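Take a look at this single chain, the form predicted alone, given in structure tokens.
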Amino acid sequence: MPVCKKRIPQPVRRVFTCGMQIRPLTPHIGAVMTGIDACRPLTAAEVQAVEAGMDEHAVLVLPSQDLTDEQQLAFTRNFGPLEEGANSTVRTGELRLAPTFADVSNLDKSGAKLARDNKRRMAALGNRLWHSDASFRAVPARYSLLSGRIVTTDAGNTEFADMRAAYDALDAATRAEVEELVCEHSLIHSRQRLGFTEFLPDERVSMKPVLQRLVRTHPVTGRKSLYLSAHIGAIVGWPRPEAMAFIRDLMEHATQAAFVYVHRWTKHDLVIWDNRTTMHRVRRFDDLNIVRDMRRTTTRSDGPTVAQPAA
């Protein structure tokens, strides 16, 4: 599709009163932040300071964070109401971390790598495709916290898409034509993208299509970004095939080199993004015969990007 271009600002170290320091990792997206502990309780400016560093850069290195499972937790609340559940939606009976973390890991209860045919491998393959954590529930996610315990350094990289700058260059348009768009999300859609099917009766009706906007106003800056997610399985008014075209295209302009930044994981990473105003992945790996651990907390948004209809 078209695209308007506009001048891309130049990095700029930022150096805050209270000894923490924002140096950029792109011209659109990502910082590195020092001198804050992640493992000890925050101050006000601290938190104030973080969540600045967020509206600016939507994605924040903390590097050196060697925190507990508690310590994350306490540090993860500083920003909002955790989102329960984050590890229970795909049941599978061998939960290896309490159900407010999502275990982006490769290992089982007892410590050992997941077998090719697990359950729960099969449906975190999904987190290779781009999406928004969180996006097929009605109350959507803030921030997500992801904890490098054990990482991979020749793979397994994250990526992270800068959805603001990707609104900002569209067309005008496209712009008009995305304004008003609501699409449905469902982890179901997402699995199913790569063949995993395997979801219990319960799972199927607990996991209905949700609402969300196409395109979101960040509530602080002002700024618009597009809402997307490899979650989205429809447009609200458009015949299907139509809208996941549409979608695709939208997807391959938001996803192009200049609106992402790569975050290659060193060990105790603490890395921070903002749900609504990018998307992710990570890439593949060996999981297979290489350990990683990482370990998700996230918040939730305000409240819905739309009216649901009534159950």
Contents of the next structure:
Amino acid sequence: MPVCKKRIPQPVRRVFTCGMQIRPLTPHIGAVMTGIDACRPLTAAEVQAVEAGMDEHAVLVLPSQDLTDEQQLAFTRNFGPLEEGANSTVRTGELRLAPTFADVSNLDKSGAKLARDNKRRMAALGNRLWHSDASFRAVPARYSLLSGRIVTTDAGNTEFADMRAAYDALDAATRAEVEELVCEHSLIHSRQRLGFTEFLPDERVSMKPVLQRLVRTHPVTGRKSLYLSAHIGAIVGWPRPEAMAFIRDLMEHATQAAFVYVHRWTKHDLVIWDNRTTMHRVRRFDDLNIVRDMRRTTTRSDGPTVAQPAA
Ligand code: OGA
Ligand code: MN
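Coords for the form predicted in complex with N-oxalylglycine (OGA), given the form predicted alone:
To see the whole picture, the full complex is given below, headed by that same chain.
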């Protein structure tokens, strides 16, 4: 099985000509980017610097970004077309935010905390499983941008795992085995994993599994990464229990501490991650009593990872 025998690159602080600075947070994944104001329109050089930082570090933390929803949307559009309908995957009543946002808060439209048995709360508990956003869509997500409007401090951290480092650390036999594999991803799989099965008949149709390659190649860096997610429910051509046991092994390998950055939130952090090369999860917190208002915008990637019938 996979072994970790990787050279660890030395983190280097970088300064861009446009005045932005990058300070790595771990040897593999995550960096803080300062000298950028996400509330204002960006120059082309600034957009390029963010993308270069993302290509290298896969997760960027931009502190002190006191964004309105409009500013967050405008900033997000620099990095590709918005993933619309991020809020409409499990229908849960009236939306608190525009449908261009994924509302990952624990609040309803009136600002009250979601009740324990609230359907949106239960569907959102899937975010506690390691996943990549929208891997259940044929054209999955590129970047996710999560704005911490009201944050939790002791719990409710968000963790990020570097799927490039995870791929690099596979032994040769496992690398050869995963190279051509294709997985089925669906929201139904990740929610069923927690015992959530309240899908309406038409939701089951719209959540029909999509196909994703298990190994992706980054279009700019050429680095390979494992494309894992809690949404996986099958490997094409494999008996299901064998597939799921293998996926569990790969998940365990990919989320070992050496490949993980743990983000502890400060109010007005804007955290950007590349869903093509990372997984993430939120950790448990006292969501029945403490308010956590987090708003995510998401961009789409260029195309499907494997040819398949259009949804
Ligand atoms: C997300 C998500 C994590 C969090 O926004 O995609 O998984 O920390 N959220 O709320
Ligand atoms: Mn997510």
